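The data below hold one chain only, encoded as C-alpha cells and taken in the form predicted alone.
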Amino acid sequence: MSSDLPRKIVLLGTGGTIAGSAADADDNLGYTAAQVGVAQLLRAIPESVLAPFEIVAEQVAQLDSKDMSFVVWRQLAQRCTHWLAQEGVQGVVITHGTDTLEETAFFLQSVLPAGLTSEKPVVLTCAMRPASAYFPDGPQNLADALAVASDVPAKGVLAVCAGRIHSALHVQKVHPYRLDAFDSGDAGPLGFVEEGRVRWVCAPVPILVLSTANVEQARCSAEPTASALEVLAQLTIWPRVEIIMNYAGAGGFMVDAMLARSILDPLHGLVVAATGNGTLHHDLERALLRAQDAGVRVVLSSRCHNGRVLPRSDAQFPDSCGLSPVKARVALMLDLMLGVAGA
C-alpha cells in the first residue's frame, strides 16, 4: 500500500471506561461507564493526529467490561475476522474496559484465524479516567492504537495504554487505578509509542498457546484442529469453568459444593490459582482430586504476578504453561468446547 493513501482502520467500540461519563469533569470514580459512542471517542482526537488514517468505526457493544459476557466475545471475534480478510484494512482497533480487557485479548488470540493475524494486528485500547475527566487518557492511548495497528510489523492481538504495546499472552492489569495499569510480567512490553511513532523492543509475533488444544498434552504450542469460531458459532452454553485460589487454611468447601451442585449446573472445569510454584492447602488438594474422579478437568496456576508453575513429575494436576487464573480459565473453556465439537 502506498504510503500516501490513508491508512484503512476499523475501530471496534465496547464501552468501557474510555466511553465513561460522570457528572463533574473532577470526579474519575463515581462515572458510569459505557456513556460514549465510538464514534464520539473519535472526536477527542485532534483533526491533524486523525489525518493519516481512514477510519471505519462500528459500535459492536456498550457495557462496563466487569459484565463482559460470552455473547460479546462471539460477536467481537466475528466482527474482527469479518474486517481483517477486507484487502484494504490494515488493522482493528478495540476500545475495551480495563477489568477483563486482558481476557478479551487473550480470547481473540486464541480463536482468531492465524492466517488473518499473522498480517495483521487487533489492538485493543482502553482508559483508566472516564471520556468526561478534565484530563482523560482515552484519546492519548486511542490515538496510540492507531499508530500501533497501521505499523507495518504489527501482528497478532495486542494491547495498548500508557504508551506501552503489550502481547495478548502476558498482558495483566496490575493497578486498580493508575494511568499505567497494566503490566507483562516478567515477559515485559513488546514496545513503546512515542509522540506517534512506534518503536519495538520485541518482534510481534503470534504465539499460538493452548487455548484450543488439550491443556495436560499441548504443552504450549499446539495448531488448533477445528475452526474455533466455527464451534463458537454452534454453541449456546459455554462449558463452566470455575476460578479456586489456595490460601493459609483453604479448605475443600467450595469445591465440594459446586459438585454438589453439578447435577443442576454442571461443572467442567476449575482452575486453582495456587500458591508459590502450584502448592495446594492438603484439603483443597483433595476437594480437587474428588473433583477430577468426578469427570471434572483441573488445571494449575499461580496467583503469582511474575513467573510460571514449573512442572513436577508428582503432580496431581496438569499445570497451566504459564498462563494466569484468568486466561488459563479461557484456555480450558475453549479446549472443553473443541473437545466436545470434536466428540
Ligand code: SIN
Given for the second form:
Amino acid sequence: MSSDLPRKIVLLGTGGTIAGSAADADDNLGYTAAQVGVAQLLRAIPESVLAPFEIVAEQVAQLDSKDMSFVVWRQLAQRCTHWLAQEGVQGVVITHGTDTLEETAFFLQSVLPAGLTSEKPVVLTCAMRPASAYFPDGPQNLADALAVASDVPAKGVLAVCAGRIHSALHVQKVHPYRLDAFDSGDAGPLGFVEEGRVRWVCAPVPILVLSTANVEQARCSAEPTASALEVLAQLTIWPRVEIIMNYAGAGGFMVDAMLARSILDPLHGLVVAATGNGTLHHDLERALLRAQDAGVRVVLSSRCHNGRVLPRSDAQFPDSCGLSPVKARVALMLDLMLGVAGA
Ligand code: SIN
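Return the structure block for the form predicted in complex with this ligand; the form predicted alone was the one displayed.
Below is the whole assembly, all chains and molecules, this chain first.
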C-alpha cells in the first residue's frame, strides 16, 4: 500500500474507564465507566494526529470490563474477524476497560483465525483516568494504539498502554491506579511508542494459544484455529470453570461445595492459583483430587506474578504452561468447548 494513502483502521468500542465520565474533572476515582461513545473518544485526539488514518468506528458494547460477558467476547471476535478479512483494513483497535483487558486479549488471540492475525494486528487499549479528567491518559493511549495498528511489523493481538506494547500472552494488569498499569513480567514489553513512532524490541510473533494442554507447541504452530469461532457461535452455554486459590489455612470447603451443587449447576473445570511452584494445602489438594475423580478438569497455575509452575513428573494435576490463573481459565474453557483433551 502506498504510504500517502490513508491507513484504514477499524476502532471497536467496548467501554471502560477510557470511556468513563465523572461529575467533576478533578475526580479520577468516583467516575462511571463506559459513558462516552467510541466516535467521541476520537474527538479528543488532534486532527494532525488523525490525519494519516481513515477510521471506521463501531460500538460493540458499552460496559465496565469487570462485567465482561461471553456474549460480548463472541461478538467482539466476530467483528474482529469480519474487519480483518476486509482488504484495505490494516488493523483493528479496541478500546477496553483495564480490569479484564488481559482476558479479552488472550481470548481473542486464542480464537481469531491465525490466517488473519498473522497478517494484521488487533490492538487493545485503555485508560486509567476517565475521559472527563483534567489530564486523561486515554487520548494518548488511543493515538499510540492507532500508530501500532498501522505499523507494518505489528501482528497478533497486542495491548498498548502508557507507551508500552505488550503481547496478549504476557500482559497483566499489575497496578490499580498508576497510569502505567500493565506489565509483561519476565517476557518484558514487545516495544514502545515514542512521539508517535513505534520501536519494537521483540518481533511480534502471532502466538497461537488454543489449549492449556498444548500451549508450548501451539506458540510455535502455524495451524489456523479455523473452526474455533464457528464452534463458539453455536454454544449458548459455556462450560463453568472457576478459579480457586491456595493460601495459608486453605481447605477443601469451596471445592466440595461446588461439587455438591454440580448436579444443578455443572462444574467443568477448576484452575488453581497455587502457591509458589504449584504447591497446595493438603486439604485443598485432597478436595481437588476428589473433583478430578468426579470428572472436573483441574489445572495448576501459580499465584506468583512472574515465572511459571515448572512441570514435575509426580504432579497430580497438569500445569497451565505458564498461563496466569485468569488466562488458564480462558484456555481451559476453550479446551472444553473445542474438545481438546487434557495433558
Ligand atoms: C473497566 O475495567 O472497565 C474499568 C476500569 C478501567 O478501565 O480502568
